[in-house]
Each structure stands twice: as structure tokens, then as C-alpha cells.
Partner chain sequence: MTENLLYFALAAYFGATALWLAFFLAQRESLYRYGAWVMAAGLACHTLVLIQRTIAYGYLPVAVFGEALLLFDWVLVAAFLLFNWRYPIRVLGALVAPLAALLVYGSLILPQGQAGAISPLLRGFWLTAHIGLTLGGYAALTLNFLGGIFYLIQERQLKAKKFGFFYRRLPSLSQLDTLNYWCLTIGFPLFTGGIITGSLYAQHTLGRFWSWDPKEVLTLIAWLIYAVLLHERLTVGWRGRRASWLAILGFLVLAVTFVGANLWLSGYHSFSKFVQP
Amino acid sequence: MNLLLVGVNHKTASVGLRERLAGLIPDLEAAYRTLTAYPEIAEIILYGTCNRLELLCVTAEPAEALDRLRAFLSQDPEVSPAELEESLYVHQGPEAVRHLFRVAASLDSMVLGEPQILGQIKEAFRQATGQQATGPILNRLLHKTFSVAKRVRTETGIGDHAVSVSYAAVSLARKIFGELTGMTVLLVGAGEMAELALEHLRGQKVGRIVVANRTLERGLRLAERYRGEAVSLEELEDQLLSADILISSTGSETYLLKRDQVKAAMRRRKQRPLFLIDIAVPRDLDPAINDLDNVYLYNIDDLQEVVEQGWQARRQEAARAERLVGAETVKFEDWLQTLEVYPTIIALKDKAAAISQAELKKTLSQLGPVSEEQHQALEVLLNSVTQKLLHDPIIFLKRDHSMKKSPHRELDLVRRLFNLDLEREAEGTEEEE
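For the form predicted on its own, pop in the coordinates of just this one chain.
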């Protein structure tokens, strides 16, 4: 059996094509019903995100299975076969395993080290098993995939460094305050990056969330989403008294807060530390604010510098992760190749057992009546001799495939040496007769 993986992602396909292919996802039951009906496909899983769509299957006929998967992806009349062919990538065998490991470990993501992809693959696996589309090979592969992704996450620092402006803002806040639990966050404006920073902050279990926006209605909608409260921009100075972290992204043409305003607020706050993040361009906050004691002001350029440092650190960690993925790929491939060995081992044991039983029966008929203890002793003797004779051939078959020059030739040699295929052909002839 072979592993075959086909797909498109942000590196190979346009957003438009990815969106059209994503239309295959909503009706998963119908998709799996079509895919599992193909006789060339023994097991299959389909998973997709906003940046990729991939199908991974187990097949004894990879060329035919590839044609089936291409046809499946081309079923939407809006999907151009030429565009699909240009964007589609294909991996087989160890390369399919390695690719899946890299995807789950977020080494192939648009944002290196993002954690969301693993959860998406886990959910896809749950859906595939629910449709009875997977079997022993994919089940083992997916569980190994989850294990590899976890090792990458825990044994490397690939997810430890900020690689987005919003994440950088939270990283800086943690450096200043240590723990962010229970902190009060004041969001000025409802810009996308500010909202993303708020999303990260919520993950740090911040306390009260206040949204100050020029349009109160939009502020209310955003506040409701984060279980916060909305205020008007006119209340900004008053809200400074209770805020620990302020994130501003309004695009105002003038400063919303000047040095003197923040200085006055700091006196009333009794110099309790205040963290200000100005993501707006042009800036919302007077740069002179940063001169005040216990006030920490960062603008978009400061955050970009943190992001660049984060990217460099993640790229270094990615090299360690790639080595781990490579080693685990080899291990899985070795396991996969041993599946070819087991039918021969079983046939070898079955033949030896049949010969032993036939010889025991012949011997007993010549000896005449024997006691139950003697009968058992003869069986134990035969089993012991059989196991010892088969021990070396079985070890020979099971030994590390990666160290063998021609594993298939050696497998064939053992089958011929012990006449296993002729035995099977003879059985087939008897059945036909």
C-alpha cells in the first residue's frame, strides 16, 4: 500500500482557486461518500484551512488514485483544470509523511509556528473517522502526526516568539507586567490589528475590557464580542485612571492623548504603571508621553522591530524542528515497510505449524497409545524446535528496512526459499477444483 497526498496551498494557488476548492468542504458526508466509493482508495482524509486544501489517501494503485483525486477536485465547473493542474502538488510515500508532519507542526504555514493548524487537522481526523474513511495506516499516521507536532511545540521554541504586530504588543506587555491576569484593557478605536491584540490579551486572562470608539454603535458591537463595555472618546481621559493597558488604532489626524493629559492622569493613578500601544499611522499618541515615569509607549515601528526579531528566532527553531520531523518520517516509513513483511512471517509460521502437526500426528500413530503428559511434552518439543528454527529468518525479515539494499528482493528470496508462494498457488488450485 502507498501513501498519496495531493493539495494546494498559499504558495501554489491563488486565493480565488482556494476559495472555490473550499466549496468542497461544507458537505463532508457527500465528499467522503464519493471518495470512499473509488475502488483505488483504501483509506482517505480530507482537511482544509483558509490557506490550503489537501487529500491524503492509502492506495495500492497510486496512478489511478491520483486521477480520481484530480477528478474530485475538478468537479466544480468554476475550477479550471489547467489552473488546478498548475497549482496542485503531489507527494508519495515518505514525502507524503514528511509533508503532513511539517503541516501539523506549522513548518509549512503562512505564519511559521502558528498553533491553529494542528487543531484543524485533529478536527478533520475526527470527521474522517466518523465517516469510516480511515483505517489502520492513516489512524497510526495521524496519531503519530499529533505526537510529532506536540514534540516540535515542546522541544523547540518555534511558537515562543512574536511574529505579528498584535502578538508583539502582548509580548511587550508581559515583559513589563509579568502576569496580565485581571488587568484592565482600554481599546481606543476598532482597528483590525488592535482587535487582534485584544484577542491575544484575552488569552492572557485579562480582566475588564473597555472600548472607546468614535462611533458608539461599532464600539458596542466589539465590546459585546469580548464581554466588555463601550464608552465614547470624550471619556478617554477618565478611563486612563483605571486602565493598565491601552491599545490605540483610530487613524485620527491629531493626537488623541498628549503628554500633559497622561501626566495628570499618572498623578491621580499614584504612578501606577501604564502600558500604551500606538498602532495607528499617523500616530494617535504624543511620542513625548514616553518621557513620563512608569509610562511605556510603543508605536508601530517598535513593534515591527520585535516582529523581525521574532521571525529570526523562529527560523532558527524551525531548523531544529525540521531535523525532528525528518527523524520521525524515517521511523514511520520503517513501520510502513514492515507491513509488507508480516504476511510472509505469518505464512512462514503457518507452514511450520502445519508441518509440525502433521509430523506429530504421524509419529503418534506409529507410537501407539501415549499419555496426555507425553502428548503435551511432544507438542512443547515441536513448538520449541520450530520457534528456534524460525527465529533467525524472522529477525532477518524484521530488521531495519532502511539498512537493506534491496528489501523486496530479500522478501522474495525468503518466500522462494521456504516455498511459500507455491504453497499458496497449490491451495488456490485445490479451491478451484
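Same protein, different form: I have the form predicted on its own, so give me the form predicted together with its partner chain.
What comes next is one chain alone, with no partners or other molecules.
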């Protein structure tokens, strides 16, 4: 049994082609019906996101299965075979496993380490099992994939580093305050980025939101949108007493807050920490404010630097994640190969059992009447002889198999040595379990 993966992603295919291919997905049921009907395909799963569409199948005849999948993908008349051929990547065996692990762990994503992809694959797996398209191999592979993706997330921290300015603000706030539940956010002025940061903060269940604006009308409108309170810009210093996080982005030409003002406020706040985010250009907040104890001032350049560091860190973590994926790929491949030896092991055991039973029958007829206990003793004897005799060949198959460079030679050797294939042909049981 072989694993075969084909697909297109944001690196290989234009968005147009991806859209047209994604057109196959809305009718998943029909898609799975078509795919599972192909005799070459034993198990299959189909998953996609806005950036990719991939099909992964288990097949005994990879070449034929590949043709089937190609035909399946180009059934839409608007998909030109040449374009598809150019964009399609094909992975087999360990490479298919590695690819799936990498996709699920978000090592192959446009935004490295983004968390959504794992959920999408989980959903796709749910769909595929619902359509009875998967079997023992894909079930195991997908469960392994989920655990690999989870390990990558927890052990490498690939998703820990903020890679957008607004999220950088939130992650910094969390390093200062811990939980942000119940924190008061003061929004001074408004702008796309400030509102985005506010959105992220709301996702962290912050408490009060206060909007201070030069024109009260606009302030009221914003306050209404975020279910906050509107205050005028003159009250800024007073509002500073209750705020924990301040996001400033006004068009002011001068500093709205100077060091001494914040220093005085800190004394009145009894030094409760204050996180100031200045995304305005020119700056709204005096950079000297950052020298004050328990005040953390970040301007837009600082945040962009944080984002840049976040990218670097993610790339570094990705290298560690690749090693983890590599190790898990090898492990899965080992399991897959032991799977290949099972039919041989079963054939060996069957043959031994058949011989024992036949010989036992012969012996019993020669011995004449024996007691129940004697009969049992004979069976035990036969069992332990065959078991002990078969022990080493089985271990040889199981353990050594996955380490050999050309495992099929060993498998062949054992089958020839015990003359298993003739028997199996005679019995006509070629099915693998």
C-alpha cells in the first residue's frame, strides 16, 4: 500500500485556478462518491483552505491512482490540463506523510504558524470519515497528524510570536498584565490600526472601553460601535487614572502627553502599570515617558520591530518544527512498513497451525484412546514448539523490516523460505488486512 498526495497551493497555483478547483468542494458528498468508486483508491481524504486544495489517498497502484486524481481535478472544463499539470505537486510515500504533517503544523502556510489550518484539516477528516472514505491507514495518519501539529504548537512556540502590529500590541499587553480580563482601554483618536488593535483586545475580554476624540460626535460614534464611553480630549489626563492600556492615533502635531503629566498620573495611580501604544505619525506621546517606572510606551516603529522579531523567531522555530516533523515521518513510515509484514506473519502462523493440527490428527489416530489431559498436553506441546520456532522469524520481520534499506527482499526471503506464496495462491487469499 502506498500513500499518494496531489494538490495545489498558493505557491504553485494562481488564485484563479485555486478558486476553480475549490468549486469541486461544495458538493463534497458527490466528490467522495466519485473518488471512492475508483478501484485503485482504497482510502482518500480531500481537504482545502483558501490557499490550497489537496487529495491524499492510499493506493496499491500509485500510477493509475495518480491518473484518476488528475482526471478528477480537470473535470471542470474551465481547468486547463496544461495549467493544472504546471501547478500540481505530487508526493508519494514518506514525502506525502511529511507534506501532510507540514501543512497541518502550518509550516507550509502563507502566514507561517497560523492556527486555522489544523482546524480545517480536522473538519475535512470529519467529513471524510462521515463519507466512509478513510480506512485504517488514513485514520491513523490523520490522528498522528493532529498530535504532531499540536506538539509543534506547544513545543516550538511557532505561533507564539506576533506577526501583525495589532496582535503585537495584544501580546505585549499580555506580558505586562497577564490576563487582560477587566482591563480598561482608552482609545485616543481613531484609525484603522488602532481599531484593529482594539478588536484584538476585545477578543481578550477587556472591560471598559473609553474613546477620547477631538470631535465629540465622532467619538460618540466610535464609542457606540464598541459599546464604550466617549470623553473629550481635554479629559485625557483624568482618564489616564483609570486606564490600563492607551492606544493613541490622533493627527496632533504636538505631544498629547508629556513625561511629567504621566509621571504625575502614575503617582496618583499608585504605580499601577500603564501600557501606552502610540501608532500616530507624528507621535502623540513623548518618548521620554518610557523612562518612567511601570510605564511601557511602544510607538509604531517599536511595534513593527516586534513584528519583524516575531517573523524571525517563527522562522527559527520552523526549523525546529521541521526536525520534529522529520522524526515523526520516519516513525509513521516504520509503522506503515510493519503493516506490510502482517499478512506474511499471519500466513506463517496459519501454516504452522495447519501443519500442527494435521499432524496431531494423525498421531491421535495412531495412539488410540487418550485421556482429555493427555490430549491437552499434546496440544500444548505442539503450540509451544511452533510458537518458539516462529518467534525469531516474526521478530526478524517486525523489527528488522523497518530498518532495512530494501525491506521487500527480506519479506520475499521469508515468504520463499516458508513457501507461503504457493499456499496462499492455492487458497486464494491475497487480501491484506
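Keep in mind that this is a model prediction, so the values were computed, not measured. Positions refer to the first chain, counted from 1. Only the largest set of C-alpha atoms that superpose within 1.5 Å between the two forms is called the rigid core.
- Once both forms are overlaid on the rigid core, the distance between the two CA positions of E85 between the two forms is under 2 angstroms.
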